[in-house]
Structures are given as C-alpha cells and as structure tokens.
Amino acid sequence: MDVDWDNFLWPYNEAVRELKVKFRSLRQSFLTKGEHSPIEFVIGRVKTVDSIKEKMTRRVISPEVIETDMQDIAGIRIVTQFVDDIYKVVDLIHERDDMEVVEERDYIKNAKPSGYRSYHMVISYTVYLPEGPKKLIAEIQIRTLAMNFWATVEQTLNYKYQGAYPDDISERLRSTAEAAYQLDEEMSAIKDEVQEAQKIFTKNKGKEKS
C-alpha cells in the first residue's frame, strides 16, 4: 500500500494547530482572571515522514493500521511550573467535551528506568475536513519545566547513542533525573510564595504600561 503522505498528514497538522490554540487560550483565560495558570507553555509537532517510516519498521506496523497503532503522529507538549499543575491539566483535559481520553500513562509516579518522568495522555480528536469529520489519535505529554529540560537533553543524547548509552552516561542521566525531580519537590514546597510573587510582578507590570 502506497501512502500519499501529504494528504495523510494534513489532518494531523490541522489537529496540532487547533490543539495548540485551544490550550494556549486555556492558559490565557486563567491569566486574564488574575489566576495562576497550570499551563506555562504549549508546543506541538507532527512526526516527519522519515520518523513515521522508521517507527513502522521498528514496531512492524503496516500502512493499513498506522492511524490506530501509531499514537504519536500528532504530538502536543504542555509544560507546567509545578508537579501539582500537571494533574490539574489532566483534570482539565478529562472535563473537555471536544476530545476524549483513550489512554493514560503516569511516568511521574512510575518513572521509566532511565529516569524519564512525564504524564502521557492519548486522545481521540475530531478535525473537520471538506469531506466531513475525521477522528484522529493524538498524544499529549505533560511535564514540568525541570522534567522538560531533562527530557530534551536525553532526547539529544539518544540521537547520538540510539538508546545504547554507556554505563556512565546512563548513571548520570538517572542521577540528574532524580535531581530534577527533587528540584520540582523543593519548588512545590514554596509554590504559594512563588505564585504570590508572580501576581505582584504582573500587577506592577500592568501599572507600568498604564
């Protein structure tokens, strides 16, 4: 089966565009009301054709079942300030009626052996095409700033080692993952003070503009 990749990926690009707008708007709604937003920033991407083909080969996925068996063609990453914010975002997603959660994996309470921490949600999302509505699968990863920094570095190293890290690198990754989590724990302990400071800063910034 030959795949017309431009036509195949167009709905996924539209889904990522729409989801980014929706989650960024959700963040702004908190800020507009003068409240702490559990969302710090949102990014998204659609897998490249080469990345999809590589995963098809590695996971033995046939073209006929890509849409159901490859859950991360459309990917959204929501980054938060605090660990508690992650679970607030999870609840907000569950409450929405424009997407349906079909799978969840909590790698924060159950970190991967590498030290990786994040909360993964797989959702069913509908985009509207000229020929009618189409349901797609998309993956949402929710993590703190510290977790995101660690994961970004780990991903960069993975390009070099293809997952086969030398022992010393693996140990350093586990150690730094734990350090990042401890940072999150310490920041959570002073969360109220941080949020109060942010409110004062925002209020003063507004006065300066006026």
Given for the second form:
Number of protein chains: 4
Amino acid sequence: MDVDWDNFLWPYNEAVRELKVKFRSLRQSFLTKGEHSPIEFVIGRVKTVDSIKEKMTRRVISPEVIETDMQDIAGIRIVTQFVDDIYKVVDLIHERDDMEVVEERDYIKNAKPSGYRSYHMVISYTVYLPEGPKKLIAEIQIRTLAMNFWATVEQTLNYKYQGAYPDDISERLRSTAEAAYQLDEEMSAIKDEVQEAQKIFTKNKGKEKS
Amino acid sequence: MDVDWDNFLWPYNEAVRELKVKFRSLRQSFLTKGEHSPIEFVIGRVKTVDSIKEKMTRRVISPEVIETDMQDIAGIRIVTQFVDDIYKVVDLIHERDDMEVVEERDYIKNAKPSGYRSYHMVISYTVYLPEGPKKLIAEIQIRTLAMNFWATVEQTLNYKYQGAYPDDISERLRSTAEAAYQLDEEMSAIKDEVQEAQKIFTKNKGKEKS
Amino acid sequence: MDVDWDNFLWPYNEAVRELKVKFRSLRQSFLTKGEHSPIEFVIGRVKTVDSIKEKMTRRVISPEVIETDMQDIAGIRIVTQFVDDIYKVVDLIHERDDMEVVEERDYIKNAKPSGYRSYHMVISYTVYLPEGPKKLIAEIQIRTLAMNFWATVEQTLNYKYQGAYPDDISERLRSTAEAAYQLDEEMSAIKDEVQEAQKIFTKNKGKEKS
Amino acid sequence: MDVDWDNFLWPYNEAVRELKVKFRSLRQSFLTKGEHSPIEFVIGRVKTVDSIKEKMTRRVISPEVIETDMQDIAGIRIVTQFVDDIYKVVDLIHERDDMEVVEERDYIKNAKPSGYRSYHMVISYTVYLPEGPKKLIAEIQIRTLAMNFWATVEQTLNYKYQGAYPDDISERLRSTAEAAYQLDEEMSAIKDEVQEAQKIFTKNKGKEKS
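Having displayed the form predicted on its own, please output the structure of the form predicted in complex with another copy of the chain.
First the chain shown before, then all remaining chains and molecules of the complex.
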C-alpha cells in the first residue's frame, strides 16, 4: 500500500498537541488552587513512519487496520510524583467527556516480568479537520518519576537487545528496577507530609519553574 | 465583592490556550493537504483584571453576571488573507461539535460608523477542571490582515480619545480605513489566482515560516 | 556530494530559534517600558532541503560554498507597523554585539521593479554546538505589515509564474502594490498620534494578545 | 526603596528564555548527531517578587546590591540521566563564549548535611535591551533525575519547616536521599551499556517525545 504518511499522521499530531495542552493545563489548575498536582509533567509524541512500518512487519498488521490495531501512534505520557497520584489521574480521565477510555491495563499492580511498571489507558478522541470530525485512538501511559526513569533506560536497552538480554544486563536491570521501586516506596511513606507542605508552598511561591 | 481573580480567570486562560491550538492546527491541516488556508494566523488573550474592572464600571455589570454578560473575557482573533476566507472560517466554526455559537454579528456587511470591519462570534466552550467540566463564553473576531491593521491602530487611538476624536484624527482614520478597504478589494480581485498558486507553492515548498 | 542534511541544517535551526527569541523579547522590552515597539511580530524559517537544492541548480552554487553563498538558509522576518520603525530596527541590529551585519540592501528607498519593498540585512551569528562554536550566515528581512501582505502574495504568484507574469496578473500586482503603499502612507501620517496613544495604552492595558 | 519590579525583572526573564533555548538546543544537537545527550531536560524560572523580598529580609540584602548579591533571581536547572553527565555539562558551559562562569560549587562530591546533591554554577550573561546591552547574573543547577526528584521534595518540606525538621521527617528524608543515591549508583553501573544502545536507538527512532 502506498500511504500518504503526512496526511495519515496529521490528525495524530493534532491530537497529541491538544492532549498535551489539556493535561498540562490540568496540572496548572491544581497549582492555581494551591493544591498538590497529581501531574508532575506531560510529554507526547507521534510514532515515526519508520517505527510504524517496523511494527506493522513485526506484528503483521495490514495497512487497513493500523488505525484500530496500532493503538500507540499517538502517545501521551503523564508522569507523577507518587504512586497514588497515578490512580487520581486515572479517575480524572474517566470523568472527562472529551475523551473516552476504551481499554486499560494496570502494570503497576501487575508488573511485567522485566520489572516494567506503568498504567496504560487507550482512549478514543475526536479532532476537527477541514473535512469534518475524526475520531482516533491514542495511548496514555501514567507512571511515577522513578518508574519513568527506569522505563526510559529499559526501552533504550531493549531496542539494542530486542528483549534477548545477556545475563549480566538482565541482572543489572532488575537491581535498577528494585532501586526505583525502593525510591517510590520511600516517597509514598513521606507523601502526606509533602502534599501538606506543597499546599503552603504553592500558595506562597506562586509560579513554578517550567 | 472580593473576587479571587487568579481562580476566576484560570478557566478562561485554559480556553484561550486550547482554542489557539485548535485553530492553528486547522491552518496546518489545510497546508498539509496542499490547500489554501482560510486562516492566516491566530492570536488570543485573556482580559486583564484592570480591564475587566474598568468595563464593569463603564457598563454597570455586577460581579454576579460577568460570566454571562462580559463575553470577551476570553478572546480569540483569527486573521485571514481574503474577505471570502472570513466566511469559510465562520462555516468551519458552525460545523464543529466542540464549541457552540451563541451569537454572531457581521460588521463586514455592516461596518461600524468608525469604519470598523470584522466578523464577531460568541461561543460557548467547555474546559475540564479538577472539580469537573466548566462551560464558559468566549469571543472570536475574524478579519482580514488589512482590517486587522486598521483595527489595531483604531483601538489604540480610541483608548486615548475614548471615542471623542478631534476632527483631524477622525478624518485620518476614515482615509486609512478607505486605504485598508482598497487593499482588500485589490486582494479579492487577485484571489483566485493566488489561491491556485498557493496549492502549487505549498505542495512544493512544504514547511512555512512560523 | 552527499550532504547529511539533518546535520548540515541543524545549526541553522538553532540560529533561527535563538534569533526569534531575541527579537520577540526586544518587542516585549519596549512594551514593558510602556513604549511603542518598532517590532510588531517576528517569524523565522529554515529553507527546506528541496528549496536549497533547487536554488543550487538555478544559481549554479556548488556544495562547497553554500554556507557562504546561500545567505538565506536561515531567514528571520521582522514586521513593523510603520515605515519609520524599519529604520529603528536596523539601528538596533547594528548596535548589538551578538550579531554582525555583513551586508544590507534597502529595497524601500529603491523598490524592485516588481513593486517589492523590504529592508534586507545579512548577518553573521555564532551558535554553540557540542563540538564548539560555529559562525553562520542568516538573512533578516524587515518590512511593514502592508509590505509583508503584498510580498506574501507576490511570492506565491512568482512561484507559479517564475517571474514571467501574464499582463493582467502583472497589472493586478502593480495596483495591489499601490494600495499597500497608500496604506503605509496613510499610516505614516497618523504615526505620531498612534505612538503617543500606544504609550498610554500599553501602560494601562498591560499584557497584549499573543 | 520603591522598585519597579516589572522593569527590574524583565532582563532576567529574557535571560531565562534565551538560556532555556540554548541548552534545549544543545540536547537536540547531540540527538541529531545520534549521540547520547548529557542533558535530559532543562527548566527555568525567574524568582517571584515575594520570594525576592522575603530573601532580602532573611539575608539582609539591601536593594542596591540585589543584582550582584542575589545570584538566583534567574535560575536554570539542567537535569541529566547519569552522574557523569553532570561533569560533561559543566565542561560544555566552561567552553562557551556567550556566558562566563563566575562561581561554582560541587555539592555532589560534597553533599550538604541534609543529603542535598547538585552542581551549582553562577554565570554572567549579556542580554540586549532597547537601551543597549545589560550583563546580569544567573544560577545554573545541574543534577541527575534522582537528585532532582529528592531535591524537589526536600524544597517543599523545607519551606514548611524552615529547616527545623521534626526527627521523623528528618529520618525519612535521609532514607529517601539514600534510595535516590542507590538509584544513581545502579544507573552508573549500567551507563556504558545504555549510552551505547542510545546511539543505535537515536539513529533509528529519530524524533523523541517532547
């Protein structure tokens, strides 16, 4: 199939742009109210054409079904300070009428064997094009700073080894996942104190670094 | 009344941010498809607290009704190359489900005595806050580059003279409005040629200055 | 020659980004001081690879000398309200130590036969890369809103006709250039009044639409 | 003294904007070359007026000397993946001619008693205002993701307790600092592997999430 990739990807770019603005604004809403924000930062990306083609081959996805079967063409990542914050963000997404949750997987309660932890939601979202509305699929990953740190490193290594890690790397990744997990646990223990202090802090300090 | 302005204005800031992203993306949609975009550029602003207070006094608007009666707290301006483009943008806005047109005034077919020309739409738009959805009012002004040039100058002078122009200024503004109108007329005459050429241009030149 | 275009163009992208921030900030400096800004808005772009290749062929520029001989790979456009503002911007650029003017052409005092009016400056500017500093060439075009309006249209038509306009188009372009020139003349006549009023306006209205 | 804060802070805003663009571009330079970037992300802020006043009182700084004695009015934070990256960033800053290092403190080799780790540089940087060049002081903090995570939490708590932590909080902060330190150690052990893989990854995956 000869896909016009620029036109195919355009709506996904549009969706990522809008979703980034919406979740970043949500963060600012909490801060403006002088409250702890469950959202620490938000990034987003659209899969590259090479990456889409590679996945089509690897997963045997035909061009006709990429829109429904490749759910991470548009990807949003929401990073939180605390594990609890992840579930607050999940609730906020469920309550919105401008996006619909079509699937979700909790890799925090059920970490992957590799040590990967994250909450994944697949949503349906509408963008408005010159020719009218278009509903599309996007993936939202929600994780703590520590989970994100580990996952970034694992993704890089995985790309090199394609999942077939040498034993020493595999061992290193596990002990790094453990250190990240410990940091999350320590953070959870101090969470109430920090959130209480954040209210005072935000009220008085106003605008944050950004 | 003692208004917490930061919290009051927050949703309007949010709306302006989202609307700017949406209309700027619409422009890019046209260009990506290799078509003439009826949108040349988009700007937006939230009225300042001083400006809101001044208007409350001048128009005798009580705090209880500012949300409904002051329709330009959130303001978006869409600037076009050609007069025809204005009506294409108006149609595109009517067709969207993510904003509802509640009022519109055509100051192009019926220019104000001052010479002011523009198309005004008042829309209702929903933003999502931590506490849930909030519907608010925003104003969209649509005008050509020449109308915009004149209006910017007139707004500045009006602020100084509060509408009571000395005769010479009044005369100058009228002849400037006439020059702006002539430029729009000349542009209209050349419109089909330019739009045809733009399709070729966009397809080959790709990314624009921005 | 086999050019790695991503790497070749990178420093130009960097320069355009920095120059846009610098000139936009300059505008804000004037407004923060409650003064008329000679800069109305700033845009920038890096020439596309296709565009560079086409110009290399047309002007017979060999790969070895594109860095010095193709002076508009990085392009900045500064748009002003009044003709006088153009020369204020020119002065401001000459006074800076972070860029050096290597060439300039005044197409306002000496309009091109087509009717094109603009002030062009070629500057030398240093960006810092991982491997150290790199000096490169960039072009700055300075024009009024009316000149910019006309030039945008002319550039589009020129791309289609490659300079060989049919007589009627040629005639239309001339009368449009005349209308743009008249608008600039009218504006110049009202300039002192507007700039005076802008000081009052900016002081009281604070943040602008952007 | 009656300071016009908007005008006083303006050049600092300008400096923060330029420095953010410059360091973010440096990150992109590494990625465009297909290399590991020692910069993971960059944020910046200008101290709020309330915060400046509070510090003037606490540290007994008179208005005449704030420009020289309050070195963190403009603040940039550069966050890295690995501890080694911090020193690479330090070297890159020393090599640049567009900023001059006037002071530096290594709180990594010499952590503060609280557990705080970071590398601080004070630089002198020139911005160009309508009235000419202005040299000002800015602070750059360089730290790993784990150090940054801990420091953000500590800063919040410190604001509440003003350094006088109850014993249990103090103990919690220490064990959290230890967990963050462990994560950095684990990361350092895996660093060469990750950086090697990143080169392959960046070359093939192209544009990153941002």
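So that the term is clear: the rigid core is the largest set of C-alpha atoms that superpose within 1.5 Å between two forms. Numbering follows the first chain given and starts at 1. Since this is a predicted model, take the numbers as computed values, not measurements.
Undergrad: Core-aligned, does Asn13 move its Cα 2 Å or more between the two forms?
TA: Asn13 C-alpha, core-superposed: shift of less than 2 Å.
Undergrad: For Ser25, is the C-alpha shift between the two forms 2 Å or more after core superposition?
TA: No; Ser25 is a residue whose C-alpha shifts by less than 2 Å between the two forms when the cores are overlaid.
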